[in-house]
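Next up is one chain by itself, shown in structure tokens, the form predicted alone.
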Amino acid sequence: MVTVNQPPGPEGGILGLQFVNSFKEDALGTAMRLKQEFGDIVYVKAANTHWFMFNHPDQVKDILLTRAKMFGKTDIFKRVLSRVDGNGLVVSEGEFWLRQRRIINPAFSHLSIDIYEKTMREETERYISEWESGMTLDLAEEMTKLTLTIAARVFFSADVRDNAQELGDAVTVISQAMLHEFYEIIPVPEWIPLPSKIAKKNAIARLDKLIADSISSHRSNPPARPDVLSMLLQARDTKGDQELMPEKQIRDEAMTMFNAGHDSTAAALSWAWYLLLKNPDEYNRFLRSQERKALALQVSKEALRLYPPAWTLPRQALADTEIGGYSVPEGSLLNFFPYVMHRDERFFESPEEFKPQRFAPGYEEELHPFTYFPFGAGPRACIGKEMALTEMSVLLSLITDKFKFELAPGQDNIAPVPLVSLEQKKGVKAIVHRR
């Protein structure tokens, strides 16, 4: 391959410590003033890793889709995630994730879909029926503990309202254990018995008695009603050696699906409401419109703009390659900020403005290509896309019919956090009042 210079970007610091730390305090600001310094390709040297930073569309397009088998998951990415998911779909490579996604993709269909949404209304309606005018509310708490209650009802037709709160713990202690262990410098092995290790253990565990609660009772009960976990039981690949699914991986599908399939929607969420409640125009639109539903994707789709759950898509280079004119050594890390990205002003006029009619009918085809990608893009965009826009969608105009909120005093500036899912740091307080 030919030599050519390397992109511009800052001093990485020694062993690239300044750089890692730059980042571990302030991810999000970091990655906003690399791109305003140095433009649409980054680079650091940290000590022997190469570290690229994209941030066009035409790149975007280029690893995620047109070259997307030369490029994959990380290695720190796959390490930290397969000690919970195991060898799930977000972890899995190659032939085999080939083989999964095509078992799997009949449970994501809008057929199934269709069927999962009667579910999410009646999880709903069933939750929010305890909620009375002047209560305070914290959103993101709440939401969390509503998307967990339909998770469990979609994936595994399990009742967890009793213990919502203690399932929503458990995912809590394991994201934060996984945000550290992407920082680690020299990973910490999982045999140590540290307080954060042991912690981490027993949530995984509580994970997997759900699971495997699940699983029993689905062999020896079937669901009247078709979930997820019921169709990963019986699904067959019918291109390839038409076996049922090992028990095994069952088991790490279930729990990638459960993990990622309410954290980042409860995310979501609560950056809607809060952008909502921040509008009052918007807000005001959205509760006198007369088609709740269709503007509700609207709201959710400018939300998860504004404030991705998946703000960073790290990738690896298989192999020795070029992108943009630069050499890209095999082994070099790649990272696209979906966060970064969205605020371009070249592709999204008053990027920091809250504007749910960008993703009216007609609008949103007249986007430039790859420059909204807040599920990723290419083959390994996430199998879940369809799932939660409709439950966004669901719960923000189910929730208005019945309620209308007002920010609670003190909530009028909430800083993002990027854990697994970006997250707000304190919470959405909000005062609720039955319409």
The other form holds:
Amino acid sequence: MVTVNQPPGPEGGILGLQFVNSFKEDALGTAMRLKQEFGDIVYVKAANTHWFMFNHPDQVKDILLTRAKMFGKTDIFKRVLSRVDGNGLVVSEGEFWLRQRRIINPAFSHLSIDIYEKTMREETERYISEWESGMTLDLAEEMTKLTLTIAARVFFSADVRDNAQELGDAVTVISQAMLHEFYEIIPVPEWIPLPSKIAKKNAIARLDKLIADSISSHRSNPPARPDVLSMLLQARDTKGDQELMPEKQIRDEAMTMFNAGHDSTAAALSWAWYLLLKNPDEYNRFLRSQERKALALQVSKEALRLYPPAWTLPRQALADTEIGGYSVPEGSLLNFFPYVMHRDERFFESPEEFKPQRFAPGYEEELHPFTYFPFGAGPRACIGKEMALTEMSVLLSLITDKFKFELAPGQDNIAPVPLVSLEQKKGVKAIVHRR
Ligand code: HEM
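Could you switch over to the form predicted in complex with ligand HEM, since the one displayed so far is the form predicted alone?
The next block holds the full complex; its first chain is the one shown before.
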């Protein structure tokens, strides 16, 4: 039976504009305030949309796992993402998604990740060999370039060191366009030749060329060390029709992973460095550690707790339903904020403090389930989780073997900016010292 009561929440203002604007101006602050003021389930009617926010792990479990089939990715998310990623894994749904996920999973098995780890090490060592004592680096920019270079090799065996800047610019243009499109109240059709649309088209064409060139070179001369693309090219649905993926679908999956994979990892790494450099005791422990790679994993997980790149996870109700005792009409937007949940003192002790040793072995098993979800939860959780954690640990430990950083002046108070990923407004500038 569907009840008709509504959860507490703020006034949306005329047409919900006040609410939309407050979100646009300060999404994280707004989300934190809504939870403080209204509790675990918050409701706003904005324009014609029923908007819900859930701050309790019971609803994370209910919506992302138990009844995952009743809730889809949002229309707006699918519209914006599919213009770039086609029908790749992040946007596809239903039986088609299930089949793709099944086919693609082996490319992210432990065995595959071990192979990619070698590539990550080689690329990192090569990249940092150009750093010198006394340089001031923007670690956010460096992590973006490095993860891009790594992604190109792990995914496509492509060496993009000479055009990392150009490819990086293309990725930036695409994510800026996406961000803009997420907030459009009236969607601007793709065919209108606005400068931003043209720039986005060119950027997509640049990445398409990288993928197309990689596919043809894989066909003529497969790489000695398997990469993600070689897995995609060989992937068959052994439980289904045994067919290989059509080329367009390979393009969509490759594009999806390239976009989903490196920006979020770069953002997480930048936050990890910032947190280490802001907390000298923790940084010294890390610098002195004999088991740096194990500690690097804890640092990574703690950075993902405080600054989850996927700071919000939206869903849409596919039919009228009930959640937590409240009626939820079809089409309602349902939102989780890992950023908010990860800072909830009911679930995390001293939540604002950076304490990597929380994530010592055993801690996650004891955590209240569904309170820590930087990679999402349920069937649609991140396929690249192990890859991302491996990459973060490899980079943090290899770089720390050779270099020590010091925050540059004026870098003490870096606030998070919720773009497509949770980033820093102007990077993280640090001075390099060779150890
Ligand atoms: C620190 C880095 C990363 C973070 C924080 C992250 C976070 C997430 C989250 C939260 C989701 C679920 C989205 C939702 O439920 O709406 C997701 C899905 C996904 N991620 Fe990641 N991700 C990261 C790295 C990667 C990497 C390295 C890849 C490489 C391929 C990747 C590929 C994907 C794909 C394909 C999906 C969609 C999975 C599906 O729906 O079946 N991600 N990611």
